[in-house]
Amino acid sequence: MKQTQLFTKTRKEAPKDEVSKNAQLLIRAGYVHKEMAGVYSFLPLGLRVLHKIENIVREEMNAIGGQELAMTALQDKALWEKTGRWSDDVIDVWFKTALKNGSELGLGVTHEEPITAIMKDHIKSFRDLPVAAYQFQNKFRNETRAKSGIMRGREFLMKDMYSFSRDEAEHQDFYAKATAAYLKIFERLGIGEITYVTFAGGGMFSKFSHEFQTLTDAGEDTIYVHEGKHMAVNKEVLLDEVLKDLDIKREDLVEKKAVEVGNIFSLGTRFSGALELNYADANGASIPVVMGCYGIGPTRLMGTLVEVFADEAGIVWPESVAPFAVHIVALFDKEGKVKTVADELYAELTGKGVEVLYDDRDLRAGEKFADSDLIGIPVRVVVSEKNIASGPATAFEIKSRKTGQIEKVSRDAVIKLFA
């Protein structure tokens, strides 16, 4: 991509009322644009970003059985009813709407009611379980606050994975292994090291559920983190007698500000006895089936990595997510000879599969560097007057945006960092 193909502007200021880092930076880059508070359209550099940052998920529920499916946001108001979730006080976030014929439908919250219904069609022998499908689509929350940016937004990218066991041991080994791809994401994502599986309260389905909060200033949920273990419990089950199970002590807690990016939780029987989804086991017995859902959330994950990276110059990407590889930046002569080589860079590096963002803007040096750097992407490539003419050996200057680190090197070492 060439800048100035590329329809998105860098902003100096951010609008007045956004508060949060993650919107701030975003919408300077070009990367969201606000429509309202809590709802943001994604730009081409920011859907880049959130693609990538899908496809990570995409590729470790793909790894433990995942079966991928679409489904539809509106939502049948008698088949909420059936387990008792249509009412707003029961959720209280509802985005509801009511068709010509008066009839009402919801705007999906989540869809454990809708999956377990499309089972009933495909489930009816063990010999047809464990199943685990999963999807990624918008879901819509009337959240009474939206100051978080992209990480609290009324509208917004969810993965929900739901899956379907004959029994509590086949959960629990499911459960085991959707876990484990967590933190893997994470991992790949480089906000492992500084995100705790944590344990909450299960509610009517299980003694615990299990959140991954990753620790940020930005955070709204407080953790106390066991450092040595690797693993925090939530305000609502810092109790003396959950510590005794995990066998850890309040003394070495300490307290951590964190957002939450994933969650996962045993559902047992509830929504699969409520719709009535059943299977026959060897004797012909009809079992209810235990359930699962396990939700990780690609917008938030996308806010929650500029605020863990993000400097005072601007967002700073991992490599594994962000929108391009290198950021060739062209500071152009009168004579046309740092054109010339920066175009056949960029013809060189592209057609041998590399993602490129190319500044060949007629701006000051100035200009292409805040921009550059408030963009984030990993690694930027100068080519200049005066680089070019210190001869081939050092005729290209490469800046890691991370650690600011900077080298001279070849247009051949150059070709190899990234071919």
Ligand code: ATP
Given for the second form:
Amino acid sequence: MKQTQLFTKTRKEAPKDEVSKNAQLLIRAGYVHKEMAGVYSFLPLGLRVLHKIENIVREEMNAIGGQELAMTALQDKALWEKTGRWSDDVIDVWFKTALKNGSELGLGVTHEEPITAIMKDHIKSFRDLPVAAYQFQNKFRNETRAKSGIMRGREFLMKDMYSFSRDEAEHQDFYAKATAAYLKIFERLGIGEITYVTFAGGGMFSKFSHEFQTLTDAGEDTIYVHEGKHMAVNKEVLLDEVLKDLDIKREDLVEKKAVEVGNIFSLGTRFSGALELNYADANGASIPVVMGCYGIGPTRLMGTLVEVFADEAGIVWPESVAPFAVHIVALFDKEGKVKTVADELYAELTGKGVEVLYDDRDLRAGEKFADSDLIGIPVRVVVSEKNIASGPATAFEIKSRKTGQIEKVSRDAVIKLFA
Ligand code: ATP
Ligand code: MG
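Moving from the form predicted on its own to the form predicted in complex with adenosine-5'-triphosphate (ATP):
Every component of the complex follows; first up is the chain already shown.
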């Protein structure tokens, strides 16, 4: 992608009403556009990052046998009444709307009800189990506070997976696999070390759940971390009996700010019971299906990565999700020598399938470097008259966005680095 062609422009200032660091940087660098508080559009650069996060999640869900589907955002009131979750007293973040004839609809906050209804058509006998299905979908939640940028949207992307098992043992088996898959995701995103499996309350679903909490001062949650066991408990369950069960001592826990990036629950027969999702066992007896649900927030994760890795100069993407692998920054000369060399390098790298952003704009070096730092692509290759003149072995300057380390290398070395 040539930067002269990219319609998004970087900007010096974020909107005045934007208080979160992640949204300020993402807006300034041209990744997202703020529609209103808690509502953001994803621009070409932002969508590239989001798709990469999504793909990492997708690969790990597929690896444990998840099957992808896409459910509707519009929700049938009658279905949610059957489980007692239509009322605003039960789910206080519903966005609701109505058909022309007056009948009410909801915009999906989560999808236990519709997936259970779908599975009623497909799960009949023990042979149809176990099953796990997942989707990526924009969820709608009328959040009271939306001051955390894309980490707390009123419309946001969620990956939600639902599992269906014959019994508790089979459920626990899948739950363990899902936990491991989640940990792999955070590892691949570069936040494995600072993301803790956190023992948490089960909300309206069950007594307990597991949250995945990433340490950051931008987080809205407080957790109590056990460094030795690399686990944590959240505020709700910081109780003597819970700590005893987990075999941890209160004095070994350290209070930290964190953001919940994922949350998984054992649902038991809470939904299969209410919606009569049963299967016939080997003897023909009708048994309610045992369910689990597994949520993760790709947009919240994207905001978290910005919060965790950014420095004073701007965003610093981990390689696994950066919008491009390399940023060619050309400092043009009058004779057009630099342009020829930079154009060729761009053509060769893109020809080899490398994702390149090429700053071919007619701007001063300082402005280009500042933009490059702000955008946060892992490696910058500077093509300049001076570097070219220094001879073929040192004709290109590469700089790591993360470490700031600079190296002068040959053209072949640049190609080898990426292709
Ligand atoms: P929170 O406590 O932060 O409001 P939640 O517990 O309501 O989150 P879940 O219902 O567990 O969220 O949703 C699953 C995942 O979806 C969360 O772990 C998070 O990654 C993401 N998520 C939830 N709410 C939002 C939001 N408003 N904006 C962005 N991502 C969200
Ligand atoms: Mg949660």
